[in-house]
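Starting off, we have a lone chain in the form predicted alone, written out as structure tokens.
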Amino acid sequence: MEKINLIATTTFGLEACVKREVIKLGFSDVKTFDGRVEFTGDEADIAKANLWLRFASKVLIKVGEYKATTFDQLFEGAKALDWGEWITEDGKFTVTGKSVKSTLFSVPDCQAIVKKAVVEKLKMKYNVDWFDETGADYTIQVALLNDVATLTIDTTGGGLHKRGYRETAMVAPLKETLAAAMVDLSYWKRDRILLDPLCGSGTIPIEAALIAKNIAPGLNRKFASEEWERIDKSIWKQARIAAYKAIDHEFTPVIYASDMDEEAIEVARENAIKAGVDDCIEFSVKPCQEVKLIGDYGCMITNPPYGERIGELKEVEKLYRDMGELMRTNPTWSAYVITSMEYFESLFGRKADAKRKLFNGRIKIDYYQFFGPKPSNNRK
């Protein structure tokens, strides 16, 4: 079987948790770039990486890349390409389309031009003049990085990062992919306790639950190319079955999540049980400083609010410190903070072991990660 080319894109500062889950899942040809992680696979991985990458935003397929600096080369180019391997005579497509230190700098004459070239491609392929557009959605980019375009065909629709158990969410919540990556970043094992006391609507503790309980992040929602003709139902309905019968049933973890507001522990509780993960988590309401740090070698992690908006900041210093604190109650215990807060370690009372710069939307931010001690090999 013909190996399809396929890239992971991400955010900035997780290209390599995206490359280690490629990887363990079984991909090969994994390279990685700024933004992405490219592999092969087949109409199955199609299903297997949509299905199970947790910190990824897409998966594209790479339908081809060439140098481009007029428009006429980047048309001549997007017609070389076989469209008509993916895209029906009933396909309706769209273009988007993105250019960064390029000489094809308008966006919008890319995509335009790059959508005639389509056009003009799949009207020789099925030998038509008009396309009724009424079959399957089917997503094309043109992406331009110094003068290189690369044109993909998205294969997941809504980001990946939309689990489909949070429809409900306060106020700029956490991304899932980025709270799962922070799970994945620190030194938390499914056999540790974990403690979020800022949990929000419990973005972090679900997808720590997901994780301990091997439960794919993509099994509760629908994708793009669920609808393609090429790829056939039998093939998503396998890899759902494979999925389902991946999940640990016999273990449970053990998950605190903690917030003052009470509204938002009741929409992290309804969003638990969407999740499947309800029976994981422990929710109560109240304030950090309230907060104790029961068991030893635990993990907080945790988004705070990062005292952006007018008349937060005292308020938000004031927490860090109380989380400081609260971290010096038992030094078995480590912990793991994102916020773009500069002087965080000042209000927190220590220097970080670990700082790694990454992105929470538009939002550029530092982990910080304050490592406790390894827990012996003979604690119960």
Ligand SMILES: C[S@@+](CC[C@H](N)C(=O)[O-])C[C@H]1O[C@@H](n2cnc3c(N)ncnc32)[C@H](O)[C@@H]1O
Contents of the next structure:
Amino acid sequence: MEKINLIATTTFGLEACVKREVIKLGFSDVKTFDGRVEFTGDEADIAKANLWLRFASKVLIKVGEYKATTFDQLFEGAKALDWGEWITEDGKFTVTGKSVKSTLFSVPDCQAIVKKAVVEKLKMKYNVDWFDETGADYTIQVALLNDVATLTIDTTGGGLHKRGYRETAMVAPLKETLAAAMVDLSYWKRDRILLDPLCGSGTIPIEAALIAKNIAPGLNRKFASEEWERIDKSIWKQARIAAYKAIDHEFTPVIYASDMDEEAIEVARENAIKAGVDDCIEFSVKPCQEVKLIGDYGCMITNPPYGERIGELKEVEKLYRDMGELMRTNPTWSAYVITSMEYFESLFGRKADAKRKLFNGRIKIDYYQFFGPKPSNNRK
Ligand SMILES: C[S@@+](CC[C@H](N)C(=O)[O-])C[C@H]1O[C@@H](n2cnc3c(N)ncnc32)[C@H](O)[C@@H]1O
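Can you swap the form predicted alone for the form predicted together with this ligand?
The next block holds the full complex; its first chain is the one shown before.
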């Protein structure tokens, strides 16, 4: 059977994390580009990728890719593709678009042309003049980059960061995919203590617990392609059963999460219950200044406020100094912090051992990593 070309889209800076997880899931023909990892698979792999990818944003089917510098080329190229392979006669389809460094820069025009081409192609396939569009949703995207049009269908629906556990969030919540990537990019392993002393709605601790227990991040939600005729319902059922079987029920990590905001901790606790990991996280209401580092070789992974809101700067500068003080109370610990503040290291009182550029939404941030010593093998 012909392989399906798939794309896992990523936010800037997370390509390597997504590539690693795509390989770990056993997918073939893996290639990495800016903002995406391409691979091939079958229908079952679409279900598996959606259920298991922790750091990717979406899983798309790459229907075709071709050069297009005129609207004619865009139309003919789109019409030549086999849309009926995926879209049923009653399918409801919308076309989204983007254009970067390309001759065809009017995105609404590109969308309208691709929609027309798809309609023409489907009319020929189903031998009808009109589509009611009452069935499953298919979101097509036309993405132009350097005059190359990539046409895809979105298998995911709402982004993969929507895990289904965080209906309520506090101020400036992290995307779940970025929180999981922060954990992945650290030296934290599930047998080490994890602490987030500024946990807000609990995203980092919850994502760490999901990783520790090998819980598939998409287990609690639905995906657009679950409604598609081409992917049999039994495929999704099997993929979900396999994911349930993979959960490590025997292991409970030690994770501490605190915040000075009582309401945030209430929300975080509820989220952890929904995610099924409340037994893994000890929540408490306390200011960071009162947090103690319990045990040795732990990892603090956290997303503090960045001091960008009016009137907050002095407080945040003090908080960063206090965080540095806290880490100096036990040199066996490691610290991992994201912030957009450029002089963070001078406030924290230490130069980072490693730094990585990432984006939190549209905000450019650095992921500062301060390594403690490796845990000794004979520790209890
Ligand atoms: C950017 S938010 C964290 C968001 C969180 N990662 C999430 O996904 O929801 C920063 C958090 O730090 C908390 N905070 C600020 N200053 C604090 C302090 N001195 N002690 C404890 N918590 C503090 C705020 O209440 C807020 O919840």
